Each structure stands twice: as C-alpha cells, then as structure tokens.
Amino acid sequence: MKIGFIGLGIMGKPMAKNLMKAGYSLVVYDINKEPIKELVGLGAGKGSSPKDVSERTDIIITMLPDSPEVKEVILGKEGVLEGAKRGSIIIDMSSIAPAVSRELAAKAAEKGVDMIDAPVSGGQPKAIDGTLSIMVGGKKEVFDKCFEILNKMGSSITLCGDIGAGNTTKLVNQIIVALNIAAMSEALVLGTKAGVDPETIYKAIRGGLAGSTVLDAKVPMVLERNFNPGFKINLHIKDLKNAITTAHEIGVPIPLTGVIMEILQALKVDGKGVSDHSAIIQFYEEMAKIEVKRAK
C-alpha cells in the first residue's frame, strides 16, 4: 500500500517519518521544499502537486493549517480529487471546521473516494515519538481500513462518530487545553508573587486533583523560559475561532473560550503569535510584574 502525505510542517514531517519507519512507502508534497528534500533523502517519493500525489497512492493524508488550505489542496486546481482513484481514501488530519469536513467528504463521495477526519492532539513531542491522540470521524468500515496506519502515528485512536465528529472532538480538546494553560498560568503567577517557589508548587500539586497532562507538559517549559513552539499561539487562535463559530451555529454559549481567545489575541498583538501556547503565562506575568521561572 502506498500512502500520500501532504503537509510536512511541525507536525506533519515527524508523522510522515513515523510511517516510513513502520515500513510504509510514501509520496510526499509540501509548498516548502526543504522537508520534501529531507524525506526524499530518507526514501520517500517526491510529489509535484496534490494531484500527482493522489494519482500515485491509495491513501492520501493531509496535515494542513486550516479549512481554506485543506479545501484548496483537496478541491482546487491540481488538487487531490483531480487525481484520486475511485476507492481511494483521504485522511484529513488537519484541525478544521467540522462543517468543512462534511463538505469535503460529500465532494469526495461524488468521485467514489472515501474520507475521514482525524485531527490530532499532543503537539510536536508526541508527533515525534508517535504517541498522538487521534480523534476520528467517518464510516466505521473506512476507519477500520485506516486503523493500522493511524496506529503508527498515535497511541490513542478513537472513532468519535460520523464525518466531522473528529474535528468537533478536537475543538472540545482545544477549549480544555487553552483553559487549562490559562488556569495554570493564573495560579503559578499568584503563587510566585506570594513568595512560593513555582517548581515546588508544581511538585506539590501534580499528584493531586489539579494534576494534568497539560500541567506536566507546560510547567517545565515555563520554568525553563522555553516558549519554542510545540503548538503555536496562532494555531490555537485558529482552533478557538472554529470552536466559537461552531458553538454559535448550534446555539451553545462558550464564555470562558471567549476570554481565553482575547488573551491569545493580546499575545499575538504583542508579537508572540509564533510562540508556544504555554506563553499564555506571559500575559499574566505582564499584569502582575513577576516572572515564573526555575530558581537558580
């Protein structure tokens, strides 16, 4: 089985590498030539366009920034559906609006192509070590065909419902992650300014009810003042925009999401849009005039 992989960014490149390590044959494409060159050097085939990739493969994975990019790659000129064979499968692992996933799946079905939406959570570290959480929407029989492929990129793969359910679940995930980081930030700034060592606070609370995967992933970064992106603020803004739009479409108020969205927007205006979302703490630090860091 030959797999196409389109989108070789922070997440896509290590995911593609894990598929190659598992023995799959890949044809890859990205608008940036450097990651293509790197993967071709490891044995991947070089695609000249999304259409070319889909003509040469049976399963096409897309890992792209947002809904417009996914629509362009799948539906646009020289896009995936121009070259995809009847019976092939598109696995869109991008985080996009659920309504767009449903639209794309309907267009694919007209050409006899199946599609599932399979966004991921875990950031770059888990993309590298192949332990992503993958949330899938689509037909069970298509999910079953793709399971072993997904299992080479993630350690938790869940079929959440019909097409679009994967991205709905991802939006829920992104709300919880953003609010967790904000709560962590607010609390650690309070504790630090009150004179307690933040690393000691972390050690004291991580085994209790306040402990979380978010806490374990982000507190060490904050203490080291390491805001290199595992997941960029700009991308979290994109996800929360899709969450707010989806919520409003179905009549669900999400006031706390609105608050964290404005915090993220303020950080973006301050030039931190490409920082890791753990930089949410810098919003609180600026207000409190204190820095949370490891004691020397």
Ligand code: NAD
Contents of the next structure:
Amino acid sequence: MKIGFIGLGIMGKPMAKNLMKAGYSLVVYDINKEPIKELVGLGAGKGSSPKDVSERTDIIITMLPDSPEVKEVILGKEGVLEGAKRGSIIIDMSSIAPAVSRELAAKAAEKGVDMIDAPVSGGQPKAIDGTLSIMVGGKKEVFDKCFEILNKMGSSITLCGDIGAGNTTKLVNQIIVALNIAAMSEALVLGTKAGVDPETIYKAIRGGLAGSTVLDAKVPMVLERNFNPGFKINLHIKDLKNAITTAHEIGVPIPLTGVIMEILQALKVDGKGVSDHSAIIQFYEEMAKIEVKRAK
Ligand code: NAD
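Got the form predicted alone; could you also share the form predicted in complex with ligand NAD?
Let us now look at the entire complex, which starts with that chain.
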C-alpha cells in the first residue's frame, strides 16, 4: 500500500518519517521544497502536486495549517480529488473547523473517496517519538482500515464519532491547553514577583492537583526562556477562532476562550505570532514587569 503525505512542517515531517521507518512507501509534497528534499533523500517519492500524489497512492494524509489550505489541497486545481482513485482514503490530520471536515468528506464521497478527520495532540516531541494522541472522526470501517497507519504515528487513537468529531474533540483540547498555559502563567508571575523561585514552585506543585502535562511541557521552556515553537501562537489563534465559531453556531458561550483569544491577539500584535504558545507568559510578565526564569 502506498501513502501520500502532504504538508511536511513541524508536525508532518516527523510523522512522515515514522511511517517510512515502519516500512511504508511514501510520496510526499509541500509548497516548501526543503522538507521534500530531506524526505526524498530518505527514500520517499517526490510529488509534484497534490493531484500527482493522489494518482500515485491509495491513502493520502494531509497535515496543513488550517481549513483554507486543506480545502485548496483537496478541492483546488491540481488537488487531491482530481487524481484520487475510487476507493482511496483521505486522512486529514490537520486541526481545522469540523464543518469543513464534513464539507470535504461529502465532496470526496461524490468521487467514491472516503475521508476521516484525525487531528493530533502532543506537539513536535510526540510527533518525533510517534506517540501522538489522535482524535478521529469518520466511519468505523474506514477507521479500522487506517488504524495500523495511525498507530505508527500515535500511541492513543480514539474514534470519537462521525466525520468532524475528531476536530470537535481537538477544539475541546485546544481550549483546555490555552487556558492551562494562561493559568500557569498568571500564577507563576505572581509567585515570582512575590519572591519565590519559580523552579521551586514548579517542583513543589507538580505532583499535586495543579500538576499537568502542560506544566511539565511548558515550565521548563519558560525557565530556559526558550520560546521557539513548538506550537505557534498563530496556530493557537486559528484553533480558538474555529472553537469560537463552532461554539457560537451551536449556541454555546465560551467566555474564558474569548479572554485567552485576546491575550493571544495582543502577543501577535507584539510580533510574537511565531513564538511557542508558552510565550503567553510574556503577556503577564509585561503587565507585572517581572521575568520568570531559572535562578543563576
Ligand atoms: P507548520 O506551519 O509547521 O506546517 C505546515 C506545512 O504545510 C508547511 O510545511 C507548509 O509549507 C505546508 N503548506 C501550507 N500550505 C500548503 C499547500 N497549499 N500545499 C502544500 N503544503 C502546504 O504547521 P505544524 O505545526 O506542522 O501544524 C500542522 C497542523 O497540525 C496544524 O493544523 C496545527 O494546528 C496542527 N498541530 C500542530 C501541533 C504543533 O505542536 N506544532 C500540535 C498539534 C496539532
């Protein structure tokens, strides 16, 4: 079975590498030539367009920034659906609006192509380790056909419901992550300005109820003053925009998400859109005029 992989960024490139390590034969494509060169060097086939990729493969994985890019790659000129054979499967692993997943799956079905949405959580380290959490929406029989492939990229793979349910679950995940980072930031700025060493605070609380995966992933980065992405603030803005739109469409007010969205917007205006989302703490630091860092 041949796999196409489109979108070789921070996440897609290591995910594609893990599939190759597992013995799958890949054809890859990105608008950026650099990662294509790297993967072709490792033995992947070079795709010249999404259409070319889908003509040469049976399962096409996309790992792109947001809904417009996924729409363009699947529905656009020289897109996946121009080349895909009947019976092919599209696995969209990007985090996009659930309504767009449903729209794309309907268009794919008209061509006899199945689609599942399978966004991920865990960030670049887990993409590299092949231990992502994967949240899937789609038909059970299509999920079953894709399971072994997903299992090479993730260690927790959950069918959440019909098409779009993966991205709905991902929106839930993104609200929880953003608000966790904000809570961590607000509290550590307070503790630090009150005169307690932030690393000591982290060690003291990480085993208790305030401990979390967010704390373990992000506090070390903050203490090192390392805000390289990781997960870019611009992408988190995109996810919260999708969360707010989806919530309002179905009549769910999400006030705390509105607050963190505005904090992210302020950071973007401040030139930090491509920083890791742990840079949320810099919003609080700026207000309190203090930096949270490791004691020398
Ligand atoms: P990224 O910006 O590093 O990578 C996106 C890739 O898509 C780039 O290589 C870009 O060149 C390519 N691309 C964009 N438009 C294209 C097009 N029209 N045709 C072909 N290629 C195109 O982003 P990322 O961090 O890898 O994230 C990808 C997706 O995964 C996003 O939806 C993001 O929200 C999600 N995600 C990211 C993380 C993370 O920690 N980075 C974690 C979980 C989920």
